[in-house]
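Just one chain is shown here, as C-alpha cells, and it is the form predicted alone.
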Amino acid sequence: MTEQRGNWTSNAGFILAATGSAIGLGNLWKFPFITWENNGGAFVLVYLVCIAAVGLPIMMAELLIGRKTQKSAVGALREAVGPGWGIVGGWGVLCGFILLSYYTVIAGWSLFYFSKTIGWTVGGFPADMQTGDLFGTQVSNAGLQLTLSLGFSIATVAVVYFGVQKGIERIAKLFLPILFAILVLLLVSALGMSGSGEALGFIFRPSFSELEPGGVLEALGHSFFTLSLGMGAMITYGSYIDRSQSIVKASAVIVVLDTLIALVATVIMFSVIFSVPGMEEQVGGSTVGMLFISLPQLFYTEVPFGTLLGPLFYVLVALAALTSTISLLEVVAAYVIDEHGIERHKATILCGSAIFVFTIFAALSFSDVPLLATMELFEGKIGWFSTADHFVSNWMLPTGGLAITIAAGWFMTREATAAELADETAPGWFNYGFWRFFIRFVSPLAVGAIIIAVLFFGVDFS
C-alpha cells in the first residue's frame, strides 16, 4: 500500500503540485471578476488579510492532518481526530467527486478557445465575429461539449494513473514553470498598454467608501475557496509529505504563489479592459463574460502582440485547470486505494469513469438552451451544472472547512498539532501559539460567517 501511495520526491515537487491544486479557474476567472464587482482597492486589501488570517491557518491544518497519518481524507481524519470524523473525510471526497464532474466542462472550454485563437492567429480574426454568439454556439452544442469534457477527463485520468511521483509531481514540475512563464509574458505585455496605470490604481489603491459589507464577505469566502480547502485535497496531498519537509514553509509558499497569480491575472485583464475606450461599461454580469466573451476579441483587436498572446492565454487557462482537476481526482482515487485496497491503476480508471457519468449531465445542461449571445448564461440554474456548483460552493466546501478547523483546533491535542508544525523544520518566523489561536477562534468564526450568510441571508458564492 505504501508503494501504491508514494511520496513527493522533493519539497519543490510538493509545493508545485499543491500550488497547482490551488491555482485554477478561480484565480484566472473568478477573482478578477469579483474584484471588478467590488471596486478593487479596498476589496483586494481585505482579501489579502483574509488569506493570511483564514486561508493560511486552515491550509496548515489540512496538511498536518495528512502528514501525521499518511492517509487520504477519510482515514486521516478518522485516525487523527476520532472514529466518527471519517464522515467529514467522506464529505470531502464526495465534494471532490461532484466538483470535478462539472469543473471538467469549464476546463474543456479552454481547449475550444485555444483552437479558435490558433485559427485566428493563422487566418486572421473575422471582421464580423461576435464572440458572445460564438460562446453561446459552443456551449449549446452537446456533441462538442462532450468531446471537450472527455478530452480533459482523459488527460486528468492519465496523470493520476501514473501515481504521485511519475504522474502528479512530474506534470507539476513541467507545467507550473510553463504556467509562470506565460503569466510573466502576458504581464509584461499588459503593463505596456495605455490602461495599465489605471488598472494598477483600481486594483491596489484602497477606497473603503466604495466597499460594501457584502464585498467583505465575498473576500472572506474567496480566500477560503481559492486554496482548495474543505474538500480533502490538501489532506490527501499532505499525506505524501516526508517528515523532512516543512508544512509551515510549504503552506506559506503555496498561499503566496496562489495569491500572486490571482493578482497578476487581474492586472493583465484590467490593463486590457482599461486600454479600450468604453470597455468598462461592457464588462460585468458574469465571470464567463470576462474570460470567454470579452477577452478573445480584445486580444485580436486591441492588445499588442495579441495574435501571439491570445493562444498563450488559453494555454495558461488549460494548464491551471488541469493541475486542479488532477488534485480533485486524486482525492477520490486515494480514498478508493486506501479504504478499499484497490490498485491505483484500476482505482483511477474506475473513479474517472464514474465521475464522467455525471460530467455528461453537466455538459448536456446547456444543450436545451437557445443560442446565448450575452453573459446571462449563469444567471439561472441550468441542470446538473448549476445545481452542483451551487451545492458545492455554498454548502459542501464551507461545512467541510468548518469541520477541519474544529477538528484541528479543538479535538486534536496541542501536542499532536505542535509535533507537525513546531518541529525542527519550522521557520524562525512561525509562532505556534498564533496559529493555534487563529485555528481555534478566527478561522471557525470566519467560515461560520460564510455558512450563516448562505443560510439566513441568501448569499450565493457559486
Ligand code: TRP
The other form holds:
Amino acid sequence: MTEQRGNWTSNAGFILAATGSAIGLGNLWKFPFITWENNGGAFVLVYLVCIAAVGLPIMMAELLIGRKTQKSAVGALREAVGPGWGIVGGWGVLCGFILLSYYTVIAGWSLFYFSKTIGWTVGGFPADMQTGDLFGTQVSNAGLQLTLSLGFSIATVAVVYFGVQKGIERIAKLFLPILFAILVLLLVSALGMSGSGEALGFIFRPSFSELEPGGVLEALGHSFFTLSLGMGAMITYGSYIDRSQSIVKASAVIVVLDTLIALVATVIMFSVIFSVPGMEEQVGGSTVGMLFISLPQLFYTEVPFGTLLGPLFYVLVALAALTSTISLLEVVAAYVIDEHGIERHKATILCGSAIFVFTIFAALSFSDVPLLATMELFEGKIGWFSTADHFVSNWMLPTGGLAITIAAGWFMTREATAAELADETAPGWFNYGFWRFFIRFVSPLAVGAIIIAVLFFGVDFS
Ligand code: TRP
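Let's compare: the form predicted alone is above, so bring in the form predicted together with tryptophan (TRP).
Now the full complex is given, and it begins with the chain already shown.
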C-alpha cells in the first residue's frame, strides 16, 4: 500500500520538496509588493509574528494529519478527524485546482522575461525600450499567453507524472540548491548598490505609525499563502513522510527557509529600486510593476553584472514557481489517485488537462478576446484571473485554514496529536503544551479575525 503511494527517500528530500512548495511567487512576487504597500518595517515585524504564531503551528498540524493517516487531503481529514471532515479536504482540492489555474499564467511570464533578458544580454538592451509597454503587449497577446502557460503546465504535469520520488523529490533536490545559489549572487550584487542601506532601513526599521489595521490582516493572510497552508498541500506532502521523520523539526526548517527567502528577495528588489532616483514613485502601482516592469530595465541600466544576473533572476522565478505548481497539482492528483483509485500517470494527465481548461481563461484575462476580457464576475474584478485570485486569497485559504486548526485543536484528541508531535523524533526544545495552546486558541482567533475582516470590513487580500 505505502509502496504504491510512494514515500520520500530521505528527510532532506522531503524538506526540500516542502520548502519548494512554500517558496514561490508568494515570496518573490507578492511579499515584496505588500511590504512596499504597507511601508515596510512594522509590517514585516507583524508578518514575522503571524508566521510564528499562526503559520508554524498550522504547518505542524497539516504535516501531522498527513503523516498519521498516510492519505491525501480528503482521506486524511476523514480518517484523522471524522467522516464529515472529508469535505474540508475537498475544499482544499478545489482550492488547489483554482489556484493552479492562474498561478501558471504568472509563472509563464517568467519564461517570457527569461527569453527577453537572454536576448538583451546577447544583443544589447534597446535604448528606446519601454518595459511598461512591453509588459502590456505580452500580456494582451493571446497566442503568446496560451503558449507560455501551456509550456509551464506541461512541465508541471511532467514532474508529477513521475511520482513522489522520481518526480517531485528529484526536481526539488536539483532546483532548490540552484535557487539558493542564484539568490546569494543577487544578494551580494544588490548589497553593493548605493540604495541597499535605505532598503534595509525600510524593511527592518519598524515605524508603527505607518501601519494600518488592514496591513495586519494582510500579513496574516499572506502567511497562509506563502507557507502553502489552508488547502491540504502540506497534508498531502506529509502523507509521504515515514514515522521516523520529525514533523516538528521539518516544520521549523520549512518555515524559517521560506521566511528567509522572502526577506532576501525583498532586500534585493528594494536595494535596486532605492538606488535609482525617482524609481520609488514609478514602482508605486502594482505587484506586476515591480517584478516585470521596473526590474527588467534596471538589470541593464543599474545593477552591477546585471546582464548576467537579469536572466538568472527570471530563471529563479521560474524554478520557484515550478516547485510550487508541482505541489499544487499533486494535491489534486493525489486526491484522484487515493480516492478514485485511478493510476498516477492517468490521474496526472487528467487533472493537468482539466486545470488547463481554466488556465486558458486566466491566460486570456488580459487579452482583447471580447467575451473573456469583459466577463465581470466579482465586485468589478475582470476575468478569471483576478476573480480566482480574489476568491482563493480572501475566502478559500482562510476558511480552509480555520477548519484545519479547529480539527487539530478541538476535534482530534490530545493523545492523537501528541503521538505524532511529541514522539521520540521531537527535538528537545519542543513543548507540546505550547503548540496545543496555539492551535486551540491563538491560531483560530487570528484566522477568525481575517474572515471577519473580509466579511464585514471589505478587506481585500488579493
Ligand atoms: N506557497 C506558494 C507561494 O508562496 C503558493 C501556494 C499557496 C501554494 N498554496 C499552495 C503552492 C499550495 C503549493 C501548494 O508562491
